[in-house]
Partner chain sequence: MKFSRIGVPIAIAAVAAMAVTGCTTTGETPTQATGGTVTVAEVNELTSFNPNTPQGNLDMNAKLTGYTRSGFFYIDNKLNLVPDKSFGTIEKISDDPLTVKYTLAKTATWSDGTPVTADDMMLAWAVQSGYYNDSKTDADGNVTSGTTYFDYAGDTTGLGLTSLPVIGDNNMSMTLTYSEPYADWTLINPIDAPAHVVADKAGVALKDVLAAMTSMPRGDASKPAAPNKDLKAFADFWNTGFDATSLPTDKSLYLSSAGMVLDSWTPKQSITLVRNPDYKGDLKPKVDKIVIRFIGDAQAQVTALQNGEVDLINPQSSADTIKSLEALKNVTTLTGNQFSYDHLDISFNTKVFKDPNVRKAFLMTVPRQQILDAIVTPQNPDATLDDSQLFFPGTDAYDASVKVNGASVYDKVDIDGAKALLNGAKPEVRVLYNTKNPNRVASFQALQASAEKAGFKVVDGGAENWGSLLGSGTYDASIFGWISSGVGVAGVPQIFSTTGGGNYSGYSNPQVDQLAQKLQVTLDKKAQDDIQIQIDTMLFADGYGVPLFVAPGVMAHSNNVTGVVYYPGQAGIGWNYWEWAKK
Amino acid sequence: MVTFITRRLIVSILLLLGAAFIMYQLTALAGDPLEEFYQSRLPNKAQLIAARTEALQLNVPAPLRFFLWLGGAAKCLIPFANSCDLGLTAQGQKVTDLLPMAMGSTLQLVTAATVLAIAIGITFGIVSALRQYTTFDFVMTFVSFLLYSLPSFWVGILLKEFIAIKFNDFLGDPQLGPIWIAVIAIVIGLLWVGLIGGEWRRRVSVFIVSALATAAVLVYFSITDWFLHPNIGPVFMLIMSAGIGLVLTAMLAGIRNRRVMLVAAIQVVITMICYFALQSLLDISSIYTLLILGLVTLVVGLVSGYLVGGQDRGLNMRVGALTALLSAALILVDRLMQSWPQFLGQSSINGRPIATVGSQTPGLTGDIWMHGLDSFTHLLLPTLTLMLIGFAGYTRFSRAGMLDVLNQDYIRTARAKGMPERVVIVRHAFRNSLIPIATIVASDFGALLGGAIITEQVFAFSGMGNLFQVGLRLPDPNPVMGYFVVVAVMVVVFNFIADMTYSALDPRVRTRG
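Show me the one chain in the form predicted in complex with the partner chain?
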């Protein structure tokens, strides 16, 4: 094992060096950094050319300039010396100063999108595999290929038009017409039919119930101006947290497991008590308050699971913690919604909350709920864009992985010995189908910081992609190389982790050493 790791490390370093050299040369050859001066009518043109020549060391041939850069970059390897020197940009800014800022905005942009894409993608992939060759499966296959093939700038612009501008216009007079209500109700009804499946009669009843429920909710929203004064309210809070408890119990433990059901019920009761008791605390909360509350929620879920006892305390605790956290999240969502009218009324928002550019409204003042809403309205569109595109891939991978596992002999054995279908799927099939996905997820996280060059551009996020793009345009190799170093190291490290994970998850590929 040690030799394997060492060999991998040495190969990775050589690979990085070679790639860095090629990257530097390609960037340096990408254009002429003096081009803007050729068109200048300034009398001191020669002096400006000389200044830039000196700043970018253009008199040194690019292959040699690479080693000058490498000399500075090598200092980054000295631990704690803080002597990292990735050079200056053409504007005289230190690349090492720009990188953390760029990484910050890229992470802000892509983290939620990646996590959501993974969660939703895997869910839909699994369901689609379980319902192989049903209408739902075909629709999912169609949708995922459609999304997979969409260019991000186009999706971005469409979302801006329909979710930002049209929705903001809609908020001016938030009344849904009967046609819209009908369309949305039918779509949601069909979605539920697809997800739940079953015989004809069940399908029809699922469709009617869910479509009517959706329509009723939408009518209620329209009548009460819900979009201007949204809230979950105690009744829905109870229904939703009870629903969460029920679904988690059914999935993880089976509906007959009374103890687990009791644990979930305890969480629902605590949630409802907190919903009423904590409002005034939430009003004055800071982000740390929320962190502590989150931690407390987790502990309460685990402890109550443990105390209820029974044969499988671990299972109790898992269900308890998950139910508690998800229900607590509902309370936060409700609290955010309570701030919505105040948010809409801000002069800098001016009743048009969904933003199309940037990550925050300049000059917005208010508590964490206001800033929370502001981040949400800014990140909504770029996150959706990236998520829609990323989600497609995960759906395909997890569907394929799940089908692969479902056709294995041991699944048949499990079924043959009379194991409940829930256990077969959740415990035997699902877990194993995650093994190949784990490696994809690991390498995707490695590529996270590479950013989404086009999405960044469309939504005016200047993160890593922007650093790369602006550097390449001049061309100014130093920021491009700064980008490269971070991205390449991340990719190499995460690929390494992916390999390690694989051998940890799947005993069959473990190497001897």
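Mind sharing the form predicted alone? What's above is the form predicted in complex with the partner chain.
A lone chain is what you will see next.
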């Protein structure tokens, strides 16, 4: 293990140095940073030229300038020294002062998009593989290829028009007509039919139940003015948390495993108690309070799974922790919804909450829930843009990986032994189908950081993309290199994590030298 890690670190450092040198030279030779001053008639023209020359060290040849920059960047490796120096921008600002805010915004955007794309894409890809050559499979294939072929800026423009503008207009009179209710109910019914499958009688039953349930919920939303005063409420909280526990139990252990079912039921009961008991605490909460509550939730889920006992305590603990965390997330979502009317009433929002530009609303006042809603409404469209494109790739790769695994001899052997289909899929096929996905996740995360440049431009999102474009337009190598350092380090780190994931997913992979 030590030899493997050392070898990978040495190779990664050499790659970073070579790529950094090439990037610096290309940026430095892309144009003249002083060109804007040559035709200027300002009286202090000479002083401006001298100041920029000194700030960017333009009197030093580009190859030597790179090593000066590298010497400052190397100081970033010294812990607690606070001596990191990535140079100055053309405006005299330190790149190290600009990077944290830009990096935080972009990582927030990219992380949310990547997690959602992975979770949704793998889910639909595996279901598509299990329903091979069915209508659901054909529809998912068409949708994934369509999304994969669309450029990110075009997807962003479509989302601006049909989600932001249309939904903001809809909030002026949030009533769903019978036609819209019927269309949405039919679409949801068909989606559930595709996910569950089975013989035609089962499909008809699933379609009728899901369509009628969807229609009833939409009618309830219209009657109660839910879109202006949303909430989950205790009834839906009980139904949704119980559904989470049931689905996790069915997937990971099987419905007949009574101990795991008991663990999930305990988490549902605790969730309902906390839903009523924590409302006053959530009203005065901060981000640190929520982190502490999240840690307590995780511990409660693990401990309850351990105390229930049985032959497989690890399985009990996993189901308990996942059920507790996901159910706790519902409580936080409900609390966010409770702040929605107050958020809409803000003069800076003006009744149009879904933002099309920027990362925050200027002049917005309020508690953590108000600012949370503001961040959500600003991140929604750019996150959806990146998620839809990533979803398309993960769907195709997970489908292909699952189909390949299902044709392996050990899967046929497991079925021949009489193992339940759930065990064959979840414990054998699913784990092995994730091996190629691990490589894609590692490369896609770095690619998303680079691809977010276009998305950030479409939504005027101040992140790493904006920093890169400002530096490239001048050109100014220092902010470009700041962008490069973050992207390159992320790619190297996630590829290293992917190698570690291989050994966890596939026992045949060894990390010894």
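C-alpha atoms forming the largest set that superposes within 1.5 Å between two forms make up the rigid core. Residue numbers count along the first chain shown, from 1. All values reported here derive from a predicted model rather than from experimental measurement.
Can a Cα shift of no less than 2 Å be assigned to residue 402 between the two forms, given superposition on the rigid core?
No, the C-alpha moves less than 2 Å.
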